[in-house]
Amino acid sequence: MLGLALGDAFGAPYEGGILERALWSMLGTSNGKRRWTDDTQMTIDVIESLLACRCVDQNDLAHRFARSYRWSRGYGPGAAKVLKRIRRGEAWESAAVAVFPQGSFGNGGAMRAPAVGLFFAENSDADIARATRDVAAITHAHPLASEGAALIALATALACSGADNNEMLHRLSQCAESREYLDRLTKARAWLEEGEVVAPRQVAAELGNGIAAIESCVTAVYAALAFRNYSFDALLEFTVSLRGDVDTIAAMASAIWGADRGADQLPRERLEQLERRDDLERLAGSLAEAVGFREGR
């Protein structure tokens, strides 16, 4: 939870072009703390819903997403339209189709997927994928969007369990259904086997750095695994160097990295700058307790 929020909050200032960065320079701090974006807010919504319902309840999630929506958190324009329609009382199924007839293929479903992966970590890979697709469908129902979300959720669960790079890439490849994701996972696996971190420009060119799930999810997985034995700051510097959709790629990569390395490996000075850190820690603790109880541990 803290890794995701740190990647989000410290990646956001480098997001987009000149106008976007200028706007976030005004919105990105509150009472001297670094603000996070919709990536962290929607993850909070997911965790609170899972804790309240003990399952994926799409109606409950949709209403939480809609209630939490604030334009100043940097929501994408498409997701904002969906959430405003839900807030006005429209069913989430019709709201999503009205805005995205074929389903949004963005990475908004993937950015909140780590929480789903952790909640269902002891379930099968197929169960994790199914639950994650249900969570993504409220705003991002395109097959490539839900597939990317499932990969991020599974990667987070596997990182938490201590899976090595080979096992993780193998199971992610088994979970992938489309050639687009399989090709990128194959490329990432080859790079990781070579042992040297690939230059950000090459990663962005071959795996992607955009807002589409296909252009960002495998990129985040690669970054997290390539830097799993490096510091958080090194990971953050790499994701910033990728450019493009920096905050979401950083959030996803940092969630996986955090699940692997643990909160005590996160930089204390950055944590002290993070808004509502105590609230995030309490929520993460509640999730850990709920999962431990559900798993009989």
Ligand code: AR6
The other form holds:
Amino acid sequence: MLGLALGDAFGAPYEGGILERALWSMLGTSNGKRRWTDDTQMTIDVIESLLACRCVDQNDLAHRFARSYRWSRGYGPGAAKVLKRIRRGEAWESAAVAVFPQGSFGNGGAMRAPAVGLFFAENSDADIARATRDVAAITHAHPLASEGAALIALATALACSGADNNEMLHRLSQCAESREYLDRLTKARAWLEEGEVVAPRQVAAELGNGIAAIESCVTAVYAALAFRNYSFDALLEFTVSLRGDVDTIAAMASAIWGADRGADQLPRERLEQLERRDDLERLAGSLAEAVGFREGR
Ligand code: AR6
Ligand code: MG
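Could you please show the structure of the form predicted together with the named molecule, as a counterpart to the form predicted alone just displayed?
Below: every chain and molecule of the assembly, starting with the one above.
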């Protein structure tokens, strides 16, 4: 969870084109701390809802998402409209398909999925996928958005259990349903087996670096696994050089990396610059306690 917030806050200044960067140079700091974006805010909402309800309660989640919405956190335009409709009293089921008839295929469902993977880490792969799809559906009903979210949640849960790259890619491929995701997972697996980290430009061209879930989820999994044995800063540098939707790719990759390596491997200087770090650590602690994570796991 802390990895996700760091990837988000330190990836955000590099997201998008010249206009987005100029805007974030004004919004990106508060009282000298690095602000995080919608990725971390929605992750907080998911964890608070899971802790309060002890299960996925879509109505509770929808209201938390809508209450927390602030334009200055950089929400995607479709997600912003959905959340404003829910805030005005519309049911999430109709709001979710009001902007795009099939729902959004953006990566906004996947960016909050690590929280679901952590909460349900002890459950079966199918149960993790089901819970994640339910959490994604509120703003991201499109099949490619929910499939990407399930893959990110499962990768985070598997990272907690110490699965190796081979096992992870095997289980993720079993969970995948579409040819689009399967082909990308097969490519990522081949690259990981070769051993050398692939150049960011090639990763962006072949796995993607965009705001669509299909263009970012396998990219994040690849980055997290390729940098398992490197520092957090090396992972961050790589995700920044992918360009495109840097904050969300960095958030998802850093969540998986953090679940694998543990909080004590995160750079202290960056944590000290993070907005509301104490609140995040407290929430992470409550989550760990609720799911019974033990020291050394
Ligand atoms: N049909 C056409 N275009 C679509 C569709 C669709 N079904 N779904 C998405 N798009 P959105 P997000 C396009 O707005 O996924 C933030 O920085 C459309 O242009 O649901 O929550 C986050 O941190 C739409 O506006 O946002 C993420 O990094 C866009 O995809 C990123 O933005 C994004 O979908 C995406 O967040
Ligand atoms: Mg964001």
